[in-house]
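So this first bit is one chain, no partners, the form predicted on its own, shown in structure tokens.
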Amino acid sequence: MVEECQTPDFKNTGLRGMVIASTRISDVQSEASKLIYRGYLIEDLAEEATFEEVAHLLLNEKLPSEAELKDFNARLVKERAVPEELLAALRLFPKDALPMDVLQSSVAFLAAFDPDIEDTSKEASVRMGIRLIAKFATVVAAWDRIRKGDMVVPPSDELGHAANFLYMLSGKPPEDQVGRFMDICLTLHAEHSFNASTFGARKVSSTQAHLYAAVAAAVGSLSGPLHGGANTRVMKMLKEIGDKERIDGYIKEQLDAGGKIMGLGHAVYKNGDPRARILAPMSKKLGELTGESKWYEMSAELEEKTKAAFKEKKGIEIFPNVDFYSATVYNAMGIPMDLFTPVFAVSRISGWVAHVVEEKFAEAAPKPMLYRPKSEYVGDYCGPEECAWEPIDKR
């Protein structure tokens, strides 16, 4: 019988800093604070492109011509509706089900209705990807209305992807500027290299599983609080603070307790998240449009004072990330806080699909490789050697 338990010396690198594959989809440059989709700066895409153009770029490696964009838009519009069987299934969920769980379940459900599910060609994967990009917005909006007891709003054939999403949520077409801001938000969240959910999708697709299986894994990964949900926590933080007069005390309380200010700092960008610089003026403008500038003004003051506090106490600079101002942007659009992460997925599905297609079919890549990382066995409670078997009556 083992007389003394031993604690193995565990370690977990989280694969940080390890290059596991090549990609042509996006580049996240830490020191330069640049985000690039297939060669294009995120600032240029946010300013000039529609989400549909960005999705085409990610899936097809180039920006579309006018004719190609018209065709791509038509394909997305055609695929927006979801099967009635899925809507019936959504009505069976408890009304307090977590939206990300509902979305993940819906991905697996939709697989059963896809005519290309057993076709292993690249062309079939792209077709499946277009269906998922189109349907994600419909699923998220439909679930929100079902859980509230409202009638599901069918997708519109006349609105762009972003505006249609807001229309399906509220039942009213958004103002042009609000729809454009949603379009920019989808562009900003569409892709971010080998983040946790994207790696999850690529890992599953490396087994040659179909696209839906890989995307379901990505949704599951995004549901975890270490990856998704930060902008929800930003909005909760702002509501907890409640008023600008309480900001100083909140910052001091958090720093004294070793806590953090949600939405400030980034694991990769050292000199500021380029997406946050785009979202901040959008938050301000939406506050003006809605007549409720409180949350933007609180965010701006919280950012300024937190920067000063970190500089004084820790001698470091800290910057807002994409979640800091996207929280107040989504809030101003009337999107419920627990839908902030599903909205992220409505955008990121385009990046996930692009990565799965690249993982399986990249022409410049070697033959597909099953992800199979190695672990280091550090022993069990018997020590580094094998355990001696003991009958149950002597354990």
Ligand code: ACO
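Moving on from the form predicted on its own, kindly provide the form predicted together with the named molecule as a structure.
Just the single chain follows, nothing else.
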């Protein structure tokens, strides 16, 4: 006979506010709303740098010289193609497979083709990282074309990373301005300290598993609706609302039901996400360029009205995060809604790789440490003692 069980409170801190490791890669300043990659403000990088320069900065700890950038670009271009075997495997997936699942599977698949996979040196991790940064764009674009029944567009050696990605998706090189906007989007999404997916990658690497294992975990983490999956859901939400007239009703329905307005709020930035401030005017401009300003205008109104409703209902401020306006930016670029999160991964792979390299090889770290937090058991005991075993016919 089972005695009365104790049921202590269930807690989940989500590790909020805990510093669990040092990093030299980026700084996310909550109060000041600043995002800094290796000492450089995101606003300056978005204005001045290409994604390739940013990826070099994250991975090699410095902005490249002209010669270094030329070499880095050439290495990325050389690594853009994916093995024929992967393209053949992608053709076996059901056409309605979720693109993040396809990407995650492709990461494990590519591991089997990487000549450095068993090399545990820092140099090998960097080489593998460059391969993954280059190939993510190719995998995402190839999958989109395969599922639509179109021919895969091989990468172009002539275009930069962002423009080449858009080219592989549509088969046409983008207008210069659109290519540059994509370049900026990749810069904005490249890195964000210990967010859920990066922490996932670092946690896996802390076991000394290889880079591909860490990146596959990160892709899975990014797919969640509270993380990278939010940008797809922002666009779905805007389409569900459908018309400015319905914004007030939608906000009320969501807040009354304890639902979320996607793309608003952030676990760290409490005074606004600096990336959203760069993306909002880009969304406006792309709306003008494509002649379809409706989605930008709806977003702007939804932002303002949710802010007001939040103040009134909860007495707190809420701001758009990076996903809010990137949804309408990607939509205006003609990217399918369910590819928004994979596009995020096409950029964030650079941050993941930098973190894995830091986790394993940071010279300043005393020694790599396996992540192993403790949990508090709040499950059953039977009285003051453990439960006595009961044979199956007595339960």
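The model shown is predicted, which means the values in this text are computed figures rather than measured ones. Positions refer to the first chain, counted from 1. By rigid core we mean the largest C-alpha set that fits within 1.5 Å across both forms.
After superposing the rigid core, the Cα of K252 is displaced by 2 Å or more between these two forms.
Taking the rigid core as fixed, one finds a CA shift for L110 smaller than 2 Å between these two forms. A movement of the C-alpha atom of I261 reaching 2 angstroms or beyond is seen between these two forms when the two forms are aligned on their rigid core.
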